[in-house]
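The chain below stands alone and is given as structure tokens, in the form predicted alone.
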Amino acid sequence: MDLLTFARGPGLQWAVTIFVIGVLWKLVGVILLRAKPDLSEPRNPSTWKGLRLIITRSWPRKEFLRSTAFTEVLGYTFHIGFLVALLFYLPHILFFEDVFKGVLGVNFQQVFGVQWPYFSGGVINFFGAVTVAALIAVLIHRIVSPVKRLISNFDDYFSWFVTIAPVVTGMLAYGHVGAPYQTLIAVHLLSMELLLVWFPFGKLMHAFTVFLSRGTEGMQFERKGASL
């Protein structure tokens, strides 16, 4: 079995298999948490507004913004422009609708009325190195500040790499650069399962945890009357 071959095969399989496995373990463990009755009376007698929360804390306070605005910008560049070169780039597109008819039996323009939108390869490879550019930015700034040097582990930089790697291996495949194309093609597939396995288990997990933590703080304040 060469490399390709396994990448497409068992590879993507035991991939995408500890992925659904592992995020739905994180999560089902997360919700089945006990937390300690407060039996304080509440000041108000709805919490669901906390919910806000969720939108209102994905942006820092003005108090901050000062000091926090350049992580906070190259946050939602590498964010975004990770999930526009993934989500909307044919071949991945097409990958997407051949799992998701392999699952519901139908495709996706059968399901939502409209076809999967997509760029074209140069726009999608723009967004890859404007990711890569944000990347390699925010590592030297958490090399170079004395705080975030101080508090970063294994975790923190195994995250960054598994998450520039399929960007940098999508972008070399791209564009035929440093080997034959079905093998970076192959190391392409291996980088992004490579992140797959890890994401449940590191930090790359808070793209799920990060909505029920702030939802359930924002609740938590509201029923404290605090202002949110």
Contents of the next structure:
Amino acid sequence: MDLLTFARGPGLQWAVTIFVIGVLWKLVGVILLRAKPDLSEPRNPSTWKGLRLIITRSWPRKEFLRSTAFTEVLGYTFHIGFLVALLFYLPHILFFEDVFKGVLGVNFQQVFGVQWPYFSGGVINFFGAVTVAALIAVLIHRIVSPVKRLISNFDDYFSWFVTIAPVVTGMLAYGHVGAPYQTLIAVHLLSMELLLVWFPFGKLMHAFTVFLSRGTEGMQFERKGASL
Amino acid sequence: MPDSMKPRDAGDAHEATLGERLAARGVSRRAFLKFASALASMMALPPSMGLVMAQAMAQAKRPSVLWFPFQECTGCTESITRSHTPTIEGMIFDMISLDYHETLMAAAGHQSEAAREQAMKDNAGKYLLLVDGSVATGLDGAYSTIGGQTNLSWLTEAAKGAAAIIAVGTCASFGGIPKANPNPTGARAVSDVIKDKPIVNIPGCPPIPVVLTGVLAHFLTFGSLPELDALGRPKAFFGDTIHDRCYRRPFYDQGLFAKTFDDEGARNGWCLYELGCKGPVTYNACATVKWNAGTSFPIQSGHGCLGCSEPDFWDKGSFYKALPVGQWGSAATLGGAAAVGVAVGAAAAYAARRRQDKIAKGD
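Mind giving me the form predicted together with the partner chain, seeing as the form predicted alone was just shown?
Let us now look at the entire complex, which starts with that chain.
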């Protein structure tokens, strides 16, 4: 079995399986934890309003704007760049549509009535390049900033690596740079599989828990009458 | 040389050089130079090599070539007979001495086997061995025999005296369709059986004829085999993917794809990636050399590449499914994975609650 056959077959299947097990394990494990009883009288009757913390925490507070602007801007840049490259490149879309149909038994287009939009390879390459540049900048910032360096551990650096690796290998495969295309695409797939396997067990899991956590916290704060 | 295979136009075939033969046949030096230049160009050699090839080939003696058919469909022979630069007749009479080829030779039965043995004896250590078809190795090779002898024994015996071996077609190069799951005959590639001889793989189902003539011309010119890639294929012809050289590639880059074989995209000649084209992962020269004297190739005719020059192409999923499709597993597997994930998560939460209770009780 050659590398590409492994990456497209058993490697991918194992990675997806581990990803699904891991994500549900972590999510269900967290959701079913017993909440700490709050015996105080609620300051606000409607705690659901606290969900607005999801929005407010997604923007820098004015007081800290100057010190957090760099991280905020670059953070948004690589998140958006990564998602565009992931979700609006045709080969990726064909994969997602195939999984969609395989799991639900219907075509994406039949359900949503529209075709999944996509960009040309050149546009995706641009978003990939922006993502890589932003990821490198945030890594340098993490290393240079004494506070960030102090609070960083293996999880931070490895999560950074498995995030940038699929983007870099994807761009190399698109440009056929450095090795035969089959090798490049196999390495690209393997890097994506590494991301899937690591995802539930490291800080990348924030993709699923960030809004859950902010929403829960917001509702608790609202109950206590804290300023959001 | 066996009488059955002697060229009809020369009594002293062993002595005459290629140049002399061409002159005798009325081929001008200019025409021969053009042929050599075209070959050099196709093999990505510098322009000056055209003259070198012409000079070297003009002085060359015709090498003895034995062509063994094993587990094959004769498609490779069909293909090579459509070689246009040079034609198969021209190649047999001018470039090589084809001393054994079951389909093309006049002799049959014991006469042909005698021809083969005689050629191997007369040209020991110097002949080129061409093989098309995979080698059956199951039951000691008994699944495929010729004249009561197994292909396996033929190959191992003939390989000993060969200067080099050329595996013609995907079956000889990688096992091909006979090796497809479940491979009942134990089909193997020539390179799986023979380890101590230089082997050139010219895969394709069938292979492009000019690739074989190009390799033979290289052997005649330089006395060696051309540069090969990791899979033993001549880099000159297998250096790029079909996708890289495809005239529809600009449509791929622009995001213009045919969605079915008869939609507007198909009629406009847009990229066939979504319809299962394997061009991006297939190395071959179809997109540049093309077929039938450069007339067309499958993608030009509106059908995606099958990837036939790659190992195990028959077992790599549907020809009509796009490359990213059909590889992630099944809904049942994912459902099972989801159930396991929920169960493990619930167990982890239960264990955490039990621990909380114990702490609360002061245990």
